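Quick heads-up: it's one chain on its own, the form predicted alone, in structure tokens.
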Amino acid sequence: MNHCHRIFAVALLALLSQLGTIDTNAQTGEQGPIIIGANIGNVPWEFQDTSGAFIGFEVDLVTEIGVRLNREIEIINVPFNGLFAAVQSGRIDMAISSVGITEKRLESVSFTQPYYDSDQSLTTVVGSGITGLNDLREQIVAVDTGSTGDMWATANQEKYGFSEIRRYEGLAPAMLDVVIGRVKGYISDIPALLYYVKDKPNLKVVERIPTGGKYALMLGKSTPLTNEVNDIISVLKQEGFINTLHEKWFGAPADPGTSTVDIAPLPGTSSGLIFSFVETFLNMDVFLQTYPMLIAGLLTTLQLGVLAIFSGLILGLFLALVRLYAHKSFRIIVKAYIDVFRSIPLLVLLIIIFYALPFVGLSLSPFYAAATALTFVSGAYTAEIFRAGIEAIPRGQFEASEALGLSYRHMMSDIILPQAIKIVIPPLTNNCINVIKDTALASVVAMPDLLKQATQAQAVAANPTPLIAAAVIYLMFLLPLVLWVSSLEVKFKVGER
């Protein structure tokens, strides 16, 4: 018993020592780093220099705030439309990326006082014939998903007659499509575009779009850090630090009376909404406002999925037959095709088709670029499924068909393929499910599928409810297929006994 008592005493002392250490750290006020989410590539606010280090106006600002708070700053790259959910979930403490203050966003997140006044702008290729918004009737325009430019373009689409608003994940892919000519103009923050085009003579900001936007740091709702950071911004304005940043990154001091110079009150709403799981993740008002976008995205997803599935089935069957029965040289080519397209990531192939092929004169829309990529990859997997099914047919079936004098076409269509299809139905259905799930990757090339519409809706509403709704919609369509495949597998196994 004495030995047991000694063990217990040692363990208790170790526990008390650990608790004492924790308490001491709490008393000294030591805190972890402030995690900053930023859409890297948003010049001149946050981007990377040649060494890979993060630089920019807002990077300098939050770095100085970290110094004043005596806390380290850790910046992570987050797509713009993902900043809102990241702040609300607590994955990041603060978001930068020229985030505009809106009343709708204030219902779900907090903002510091603004530090920059900005309008939107229209940028296009020199010599394109586009001199302003009025020249964009029946033309495609580019915006950043969920940005102020996106909200303005959506509200004014009917007025200016845009044929389509194509939504991108940042400046670089949007401007690439402008240069290619796939879209005629890019609507985004004027400071970023003026900075971006200053050394590109082929691009020009042709019109300023007054929106009265104000940029601020975005934090979680009712977090104490908001007041601390806001107080420091007031001090930095009084000291002229933020105006010095303006001169550093834009070449001149800010005008008197702007948010860069003047101290402003902390933005807020009269509702004083406190975090609630239901209000944050299952907000019925947000769902009712955004479900038309989700339904439109679902229809696009189903159209893309059905097209890719049928074209993949046809391509796969053709490849399987060629690999099994064609001349040796053709079999080698088909095998190489199957191996390559089963090895290359679908996302890489999609980006190559959408962004690289226009440089050799082949420019596809987001829908057909995604359909092409899905067909190529699905066809390779389907070919292997069909090959395995055909090879599973006993050799005697082939010999019996030949003995009956059946032609190759009749042997395959009447005898072999009907048996093979029964074998391959479960794996083919699994492949079809994967194709529908993979359609979500098309959102990276600005296709308005279900995921893209959901991310846009959550960015505009600053609420993750549309993402939850999109996940439920995927589940409603795909879960019955998964259960059906399971039942087929059981049925066929029973039939084999």
The other form holds:
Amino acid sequence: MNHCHRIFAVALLALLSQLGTIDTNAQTGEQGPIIIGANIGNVPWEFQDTSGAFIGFEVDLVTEIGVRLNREIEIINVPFNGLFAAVQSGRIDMAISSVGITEKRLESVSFTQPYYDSDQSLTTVVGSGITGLNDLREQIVAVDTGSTGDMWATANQEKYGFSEIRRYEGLAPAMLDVVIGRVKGYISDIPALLYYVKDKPNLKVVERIPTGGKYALMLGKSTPLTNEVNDIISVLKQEGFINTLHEKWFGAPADPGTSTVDIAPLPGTSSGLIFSFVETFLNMDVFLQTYPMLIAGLLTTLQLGVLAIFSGLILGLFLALVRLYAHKSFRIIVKAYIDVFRSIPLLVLLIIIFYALPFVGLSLSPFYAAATALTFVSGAYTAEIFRAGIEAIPRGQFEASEALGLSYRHMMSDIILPQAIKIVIPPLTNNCINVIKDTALASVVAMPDLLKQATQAQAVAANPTPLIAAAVIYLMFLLPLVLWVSSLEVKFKVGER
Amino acid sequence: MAAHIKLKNVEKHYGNFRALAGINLDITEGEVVCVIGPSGSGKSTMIRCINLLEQYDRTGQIFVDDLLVQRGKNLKNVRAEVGMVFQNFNLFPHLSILKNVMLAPMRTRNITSANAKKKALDLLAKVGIAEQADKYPAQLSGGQQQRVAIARALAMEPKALLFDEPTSALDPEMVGEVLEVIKNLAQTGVTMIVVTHEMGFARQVADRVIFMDEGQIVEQGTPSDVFDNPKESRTQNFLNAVLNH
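Return the structure block for the form predicted together with the partner chain; the form predicted alone was the one displayed.
Once more the chain from above appears, this time first in line as the rest of the complex follows.
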């Protein structure tokens, strides 16, 4: 549920701040700190030391830029996928996170000149038998959602015959699955991976994938700050400052002729226009390009939702009956189960099931891991709903059934449950709505649900339209259910004496 | 076909409260027994023990036709023989009148739906509400609902019937129609135990009247014994209170 709220929140905040930007930009005379968004944890560019302070190549770079501009800087943690909407909406002034310059991105954001030439890389477990891309036929590969590596893998999936591209929210969860063996290789930026495997002898970067990526600072479309910052980068290159950063973080100076050393022009933009609100958030071209991805995501979301709802119903009914009528020791166990699974955050449970169970030999696919977690939690809530429904049936109904000699099974199936169903339908439907919304959390276990597809599409197109479209799709499915529950509640209230 | 019901030293405690204090009772086949007494005297508790809606204390025993009433596979047979009619009818609100009457025979006797329906309609005709068969309980008056509840109990062809204050929840003008049905049943030879506050009815139909107080049988005998010549002062006081107001 939270994750889903988050996309609505991101979209909404982006929207609101977009409306606000005109004002704030107009009064630039008063200079607050430069707000910089960074995907913290992206080694060695921006991460935390043991004291929790932000450090890294790009952190050093923007700190120096702040000094030269004589302005404060403030770094906030934003997931990679959120950076695009954040600079476009003006929530942050600048983004760092080894963001590569692409034609597509230049349509909706600005970049300074690059300061690092990068390639992609393939990382695998030593001894796994995978020594290069050619060994990955019929294998699953991991990438970061919407990253350059994602785009490269998608474009080359057929060529190398990857059976599946699994999309993660960052290096740590992806590497965990590489180590577990659920995916055979991880395709990502080479500098980050070289840094990451430095002290990990079981992992190795086995192939450099030349994609010619160039990292630069990302800013909102045509903001005046772009030129100011770009000029400072030129100065820092002349002074050799950026090369000293290279030496500091990679252990050796950069090669001559690379972007770290040579001054480069400001990346040209194919259109000099500032995108309007509609072009940014309701871009029809972007929507048409990305809607097949969204539909695929929707199908996954619905499959997962329906499976979890049905298995949760069965589990919940079983638990409710045990809770009410079984031997005392079973009742205590079931009550404990219900209490625990209603208290544990779904996200935590999902991560435990997906990433921890493989260590005891139980490795579930993302789909079944998500279905299992949702079923466990939904079952606990459903059990409480059924219990309340059954307890609301007057005692006389049980007594009349018993006095007539009906068996326990017939009493339940013919008398009690049919009456309880009417009471539990509204809360059960609410639970179904929550389950469908909670499927969005499956993004963290690399499952291509609707939210995942939307964030990926958003990063590839560098435009938040797919997120808005996803929000609309969620609404189209869930709003009728919400309205139906309301009308049922009214109807049942009238029907009661 | 009627059942023989025997209670031997039946006690029932709710915590420290003694609801039944050693009941001994022998009800012969076809006998009609009316149980009277003040509220809280244990009348309802006693008949609810007979089909084990209440579990009585282990020290006592209840037999229905020589079957000991206890948890286990015998209970099903006991309940099949003993029908019950409740103060609050307890009809199944989600089922039609017809289905209310048909359900138990179909589920416990494996008879076909057609046979069950035929029999249910006969019984509904007998209690005077055949034309309401397709309605739902909430659409009927209290008196009509109680008559359906009687038909529902009869559908199991019980050898004994327990009535737990069958007219106490009814509006006064509906009491008569229900008592009329019970009166007719009394003549069919089925064993009946009726907990009631209707003294006139008890005098008219009972073979035996039992007066209970504080969980005990204080006095019993023919209606004229109990109503006209009560021996115990507790019985006299109770009858004075209910008859002369």
